[in-house]
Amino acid sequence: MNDKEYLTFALTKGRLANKTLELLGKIGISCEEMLDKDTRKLIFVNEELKLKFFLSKGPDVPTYVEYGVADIGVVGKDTIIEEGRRAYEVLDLGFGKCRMCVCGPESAREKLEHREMIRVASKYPVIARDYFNNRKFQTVDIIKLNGSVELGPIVGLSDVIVDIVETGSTLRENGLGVLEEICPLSARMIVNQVSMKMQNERIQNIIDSLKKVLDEK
């Protein structure tokens, strides 16, 4: 089997993958193997369309795309910014919408306004550092956390957090709120730079077909 005949998609596990497959289905791209919930397969193939799919954790998708293991990836904009991998971002798919925000107790608002030296906890240290250093010109101490970052201000580890906000209900339940918005986020399609040249027609057809579907919404 010659891999060059195939286009390979790396999809982010979970809701993004389900939404992506639903969207791809509207332009005639499907993969029956992926519907089997009990399968232990890691790579799924549609022989007829010469397509391959695999599921991955979000932060790994841009890596697979940069190194050409996947031609096309679907991942959140937050991950694209945080990982900083080389790939073309070609399409905003319009789902998985949320915001990257600075959050904390109301008492921290003044420290932000006066650009005081503060501690910031986040799963996204690159985004946090860029926002405070390059956009606000505020000196901060960034603390990388992997779990529930809301704990940061509650236990006194940090003054504020930088995190994704969808509804804000978790923040409210813990006495926190959105203090500043950094940027809007949603699922994006990215393409390997070499694949874009070598398989331009095939990839461009997929992009154009998806654009039509998205424009009809």
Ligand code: PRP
Given for the second form:
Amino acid sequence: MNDKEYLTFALTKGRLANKTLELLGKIGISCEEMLDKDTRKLIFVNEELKLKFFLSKGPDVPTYVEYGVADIGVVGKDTIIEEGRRAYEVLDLGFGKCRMCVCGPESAREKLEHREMIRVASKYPVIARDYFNNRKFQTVDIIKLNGSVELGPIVGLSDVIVDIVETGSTLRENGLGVLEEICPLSARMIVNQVSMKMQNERIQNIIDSLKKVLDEK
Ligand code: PRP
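The structure above corresponds to the form predicted on its own; please provide the structure of the form predicted in complex with the named molecule.
Every chain and every other molecule in the complex is listed next, the one we just looked at coming first.
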């Protein structure tokens, strides 16, 4: 069997992958061996449907899709923007909804209003730079962090952060708030540009079936 007869999905490990499998289940796409919560396997195959799935860290999903080792990827819009990889974004899956925001202590609001030279900590330096330089015309110092970004303003590393806000509880519990909203986010389906042409019928069928399910919601 030629490997190209398989359609390969790259999913974002964790909650996004679980939600994706739930949605795919509604259009008859499943993968029994992925349901085992304790498994450490990274690649899963459904021989009957000729499907492969693999789990990776979010920022790597667009990379696998751009290089064509995965035909389809499911990943947050934040990661799609940040990584800037080539792929077609074909569907908003409607889950994983949150917002990209500038957050910080109330005292930082004035610095933003006066477009002062501030320090911005973020896991998303590309999004942060684009927002401040191209939308606000404000020169800022961007400091890349890898997680628990809320620490930035608390320990005095930065004035504000650019980060994802879902429920807002991380901010609240740390005495911070949303100061400006950059854009809404959600999980998206992306497709490799060559796969879209070479496996068009199969991929388009999946997109159409998913659209139907999403429209029913
Ligand atoms: C994300 C984000 C915020 C938090 C927002 O972090 O960076 O910290 O979730 O969610 P909330 O508004 O519902 O509190 P994540 O849990 O992915 O971990 P990280 O801090 O290590 O990036």
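What you see is a predicted model, and the numbers here were worked out from it, not measured in a lab. Rigid core (definition): largest C-alpha set, two forms, superposition within 1.5 Å. Numbering follows the first chain given and starts at 1.
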* For Lys26, decide whether the Cα shift between the two forms is 2 Å or greater, given a superposition on the rigid core. => no
* Taking the rigid core as reference, does the Cα of Lys41 move 2 Å or more between the two forms? -> yes
